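Here's a solo chain for you in structure tokens, the form predicted alone.
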Amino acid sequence: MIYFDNAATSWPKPPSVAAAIREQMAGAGGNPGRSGHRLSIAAARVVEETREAVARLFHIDNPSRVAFTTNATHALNVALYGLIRPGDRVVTTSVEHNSVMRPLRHLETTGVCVEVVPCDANGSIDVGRLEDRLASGARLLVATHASNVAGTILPIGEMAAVARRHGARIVVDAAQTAGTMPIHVAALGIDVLAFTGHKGLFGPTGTGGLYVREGLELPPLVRGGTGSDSAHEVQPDFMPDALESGTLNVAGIAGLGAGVRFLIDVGVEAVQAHERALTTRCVEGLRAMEGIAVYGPADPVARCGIVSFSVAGASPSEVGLLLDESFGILARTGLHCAPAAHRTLGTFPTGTVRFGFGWFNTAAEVDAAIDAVRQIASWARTPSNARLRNAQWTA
């Protein structure tokens, strides 16, 4: 089996991730911050050590500015509903995931003005065009760090500088880049960073978080018990407690911490170089074939480890099914929860086939996938009534 769906969830995980989850369940199973006994203290230590590891990864000086959530979608909702009020103007891009667009479209119904800056057919943005939209006054800029469809990396540092120049804050969706490329929140000028744990950070599903820069107070989306300031019925106003109501997913956070520490040991730069090499190999191989359309920038430096493509004469779902059942290659097909991005690329409503590469993938697997797509493309070129009898797979 070849797993090319790392853009949805990374797999396999480092062995240390499962080991950390088992260890937490066996030896640190208390409720963090809720009691003074040894198991509660041990659970709290797991949470804080993971918070410190995440802070180290993103070059965050104060780990308490990191709050844990269940995923990037949760984190983005906390940020957007906390920062935006009726009458505000928000600017975003045309390659956003529905984790951004659905909250924004809902907020539109409450009186928020949402402006979408079009990206080009490769998913790239014109920063000058973005500045024109911000110059007339906006409270917030919301942008993905890299498109989950085309893999296009947006120039977040430039975009943050433009936002700051015009008095707007920036919220960055790092679902595809956390762990797969270096992120220095202060150097990039990021106000709020939303990340998920189960992709490039090698953690389990149900984990994620939110970085909020010093000096920016974010009203909570959920209020309740935090284990702190329990004498008062008003939500604490200090981080991370303000954004962490209810018992945390300690076992998941233990796994996330192990994943982040594995990543720090390996080096994010090494991961980025490895995925870039695989992406380059894949793009070059696919673009050399007849009947294959590859989406996103040609320059591998301009994209993360994602390759989206289509096969002439076959739907993405057909291609995905053949890749799985005939070649043992697992990919994602369709619209990838990002219809705006597909409209930008010109692939709506059918979508694409998406390969998402990870640290544990190899060049040999990419070559096998290229050969599989070549056979599928040949099959797709045959008349429909002859396809079944002519489908002679060599995998």
Second form
Amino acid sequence: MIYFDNAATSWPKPPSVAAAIREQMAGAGGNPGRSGHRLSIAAARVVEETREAVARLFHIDNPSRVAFTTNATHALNVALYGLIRPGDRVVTTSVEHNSVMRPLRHLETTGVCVEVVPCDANGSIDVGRLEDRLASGARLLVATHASNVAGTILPIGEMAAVARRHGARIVVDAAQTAGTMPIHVAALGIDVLAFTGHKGLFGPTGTGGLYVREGLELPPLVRGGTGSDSAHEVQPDFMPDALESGTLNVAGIAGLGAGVRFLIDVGVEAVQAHERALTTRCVEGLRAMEGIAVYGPADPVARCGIVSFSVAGASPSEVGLLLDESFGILARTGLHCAPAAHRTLGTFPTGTVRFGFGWFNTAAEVDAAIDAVRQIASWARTPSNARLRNAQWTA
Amino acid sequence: MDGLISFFASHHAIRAETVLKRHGHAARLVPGPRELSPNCGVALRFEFARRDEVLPLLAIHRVRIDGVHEYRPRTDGWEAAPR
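Next block: the form predicted together with the partner chain, after the form predicted alone:
Following is the full complex, with the preceding chain placed first.
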């Protein structure tokens, strides 16, 4: 089996991740921050060690500025509902995931003005065009660090500088880039960074979080027990407690910590170089083939470890099924929860086939996938081919 | 350890312990005495005599503290120390 769906969730995880979860459940099973006994302290220590590791990874001086959530979507909802008020103008890009677009479209119904800056057919943004939209009093810019469909990396540092120049804040969706590209929050000028734990950070599903810049007050989306300030019925206003109501997913956070520490040991730069090599190999192999359209930028430096493509004569779901059943290659097909991005690439509503590479993939796996796609493309050129016909549905 | 620091949140208590131990100070998390702070379950024991090194260290690392206390056996309990 070849797993090329790391952009959906990374697999396999480093063995230390499952070990840390087991260890937490067996040995540090108290409720963090709620009691003073040893198991509660042990659980709190697990959470704080992960918080420190995350802070180190993103070069965050003060770990208190990191709050844990259940995933990047949750983190983005906290940021968007916390920072946007009716009457505000918000600017975003046309390659956003629904984790950004759905909250924004909902906020639009409450009197928020949402402006979408179109990206080109490769998913790249024109920063000058973005600046025009920001110049007329936008309160917030929200942008993905890299498209989950085409892999296109957006110039977040430049975009943040432009936003700051016009008095807007920037929220960055790092779902695809946390752990796969170096992120230095202060150097990039990021106000809020939303990350997921289960992709590039190697944690389990159900983990994620957000970084909130020092000095920026982000009101909570959820209020409740925090284990702190217990005499008061009003939510604490200090980080991270302000954004962490209810008992955290301690087992998951234990696993996330092990994943991040693995990543720090290996080095994010090494991960990026490895994924870039695989991506380049894949793009070159697929582009050389007849009947294959590869989306996203030609320059491998301009994309993260994602390759989206389509096969002439076969739908993405047919290709995905054949890759899985005939070749044991696991990819993601369809719209990838990002209809806006597919419209930008010109692949809506059909979608694409997406390979998402990870640290544990090899060049030999990429070569095997290229051979498999070549075979499927040749089947697709024969309209009577039984393999494709079997995969088709009739109305 | 005759000094005790209380916190608003256990997050800061754990961070304080990490920072102090990393800098070679004695530190131990204990259940917070209820009469001192209702804010969170844990407090940190430390050497009160070294408070002039310990408190700036915590400030540099932006660890938020609630109060600093000294244990004086003759008064039967913890007493708030001048900051």
